[in-house]
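Taking the form predicted on its own, here's one chain by itself in structure tokens.
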Amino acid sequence: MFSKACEYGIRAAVYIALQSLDGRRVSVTEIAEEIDSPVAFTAKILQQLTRNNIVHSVKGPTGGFEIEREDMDTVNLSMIVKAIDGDKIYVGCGLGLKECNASKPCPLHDKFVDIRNDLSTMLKSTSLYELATGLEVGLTYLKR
């Protein structure tokens, strides 16, 4: 459903949020290791997240990536998905057809509209804070 970059972007943002709750900035190498992603690929994803004001990058010897506590409540999964994958998950065809809409629907169109709307609602209503605190108390995991 999400691109590999988007999956890693979500994992990275959640990991950064978790570490930021403890007042830590994290390096691209640490993030890549914790989310099982290649370092160079992780760096490109973090550039996109930084450009879209989802995470903050601090340069220097005590630098790294962080997310302000206040931002964790306002940053939701939809923002991360849009930053990395754009809005194709909300408007694309369930079968990947170029021309699919209500007037020229694919066989899945009507059913996929409901799924897409439910997904949009879930992504918009799930904050980074919610996901980071689930990790913090051990209810969820980023790595198996």
Second form
2 protein chains.
Amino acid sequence: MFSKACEYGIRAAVYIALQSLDGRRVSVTEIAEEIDSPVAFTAKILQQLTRNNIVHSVKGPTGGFEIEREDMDTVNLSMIVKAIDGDKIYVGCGLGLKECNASKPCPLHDKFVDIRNDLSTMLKSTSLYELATGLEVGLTYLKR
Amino acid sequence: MFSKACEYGIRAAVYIALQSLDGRRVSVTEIAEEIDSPVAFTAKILQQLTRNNIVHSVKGPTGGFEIEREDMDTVNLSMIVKAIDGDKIYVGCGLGLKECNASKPCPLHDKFVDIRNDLSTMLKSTSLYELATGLEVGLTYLKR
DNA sequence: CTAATAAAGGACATTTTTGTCCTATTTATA
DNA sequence: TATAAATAGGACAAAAATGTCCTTTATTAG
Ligand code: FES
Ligand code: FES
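May I ask for the structure of the form predicted in complex with the DNA now, the form predicted on its own having been displayed?
Okay, now the whole complex, with that chain kicking things off.
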């Protein structure tokens, strides 16, 4: 469904949001540890998220990653997925035709578009804050 | 969503089904031409479909690939996807945790499972016959 | 029986994704 | 100001996915 990079990116963002709720800034090392991902690779992904203004980074001692409280409401999963995996998942053809096109549809088009729209809607309506709070009360996990 | 191999596999199976409705057996060369896929790679994928009894192959002159009329009803997309991509799409965690587990769920679990189930149901309820007939009447396309 | 045709399958090549390592830059604090 | 801590970023490495080529096997038709 999503690339590894995207999975790590979402998990990282949720963890950063969770810690930011406590006013804590976190390092790549800590993030990778807590979401069980390769450190250097995670650092690359965080660069992408930073460039896309999804998380905020601060260099130097006491630096690290954080997310402003307001951004947790405006940033949704759709934005993270688009920043890392692009928009193929939102506009691509399920059977791999060059583009999805309702006027010259593949055999799966109608049924696929339904699913794709549901997914898109779900991602767009899921905020980082929502995901972080589930974690906070111990109902959900970022590694296992 | 699906791997390239899986996309080619589905398109190939639908094309074979369509031609089998006319009693025509088709070669890899023709299939690859008609679904716009790399010939040798398509041949590999057809081997997998053959081993999984999704299509039937015949060697030698006048040989090629075909699908029995009854099999077009029983073979659904779910079977093809599982044969080529495995079952990660049906049981995997959306955020990449080792396994999807409702008793120790990732933050996206509930919402992701909904989508995943919809996808699974859609694939399971879509037969090759259904897809082939849409093609037959010229409503859908396998390449563009 | 022989030649030709088509799938099966193994080995290899290319590309993309995933992952690592090292250096540069920024910045807080002693 | 010097040092150390942290992200940024480039270059490289490994693994997986995608794609190619060639030989083997089965089968049909002459
Ligand atoms: S054309 Fe294939 S999904 Fe729209
Ligand atoms: S645990 Fe992540 S989808 Fe179920």
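The term rigid core refers to the most C-alpha atoms you can superpose between the two forms while keeping them within 1.5 Å. If you're wondering where the values come from, they're calculated on a predicted model, not measured in any experiment. Positions refer to the first chain, counted from 1.
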**OP:** Compare the position of the CA of G64 between these two forms after a rigid core fit and state whether the shift reaches 2 Å.
**Re:** no
Original post:
Taking the rigid core as the frame, does D114 move its C-alpha by 2 Å or more between these two forms?
Top reply: no
Original post:
Superposing on the rigid core, do we see a C-alpha displacement of 2 Å or more at P105 between these two forms?
Top reply: yes
Original post:
Supposing the core is put in the same place in both forms, how far has the CA of G94 shifted between these two forms, in Å?
Top reply: 2.3
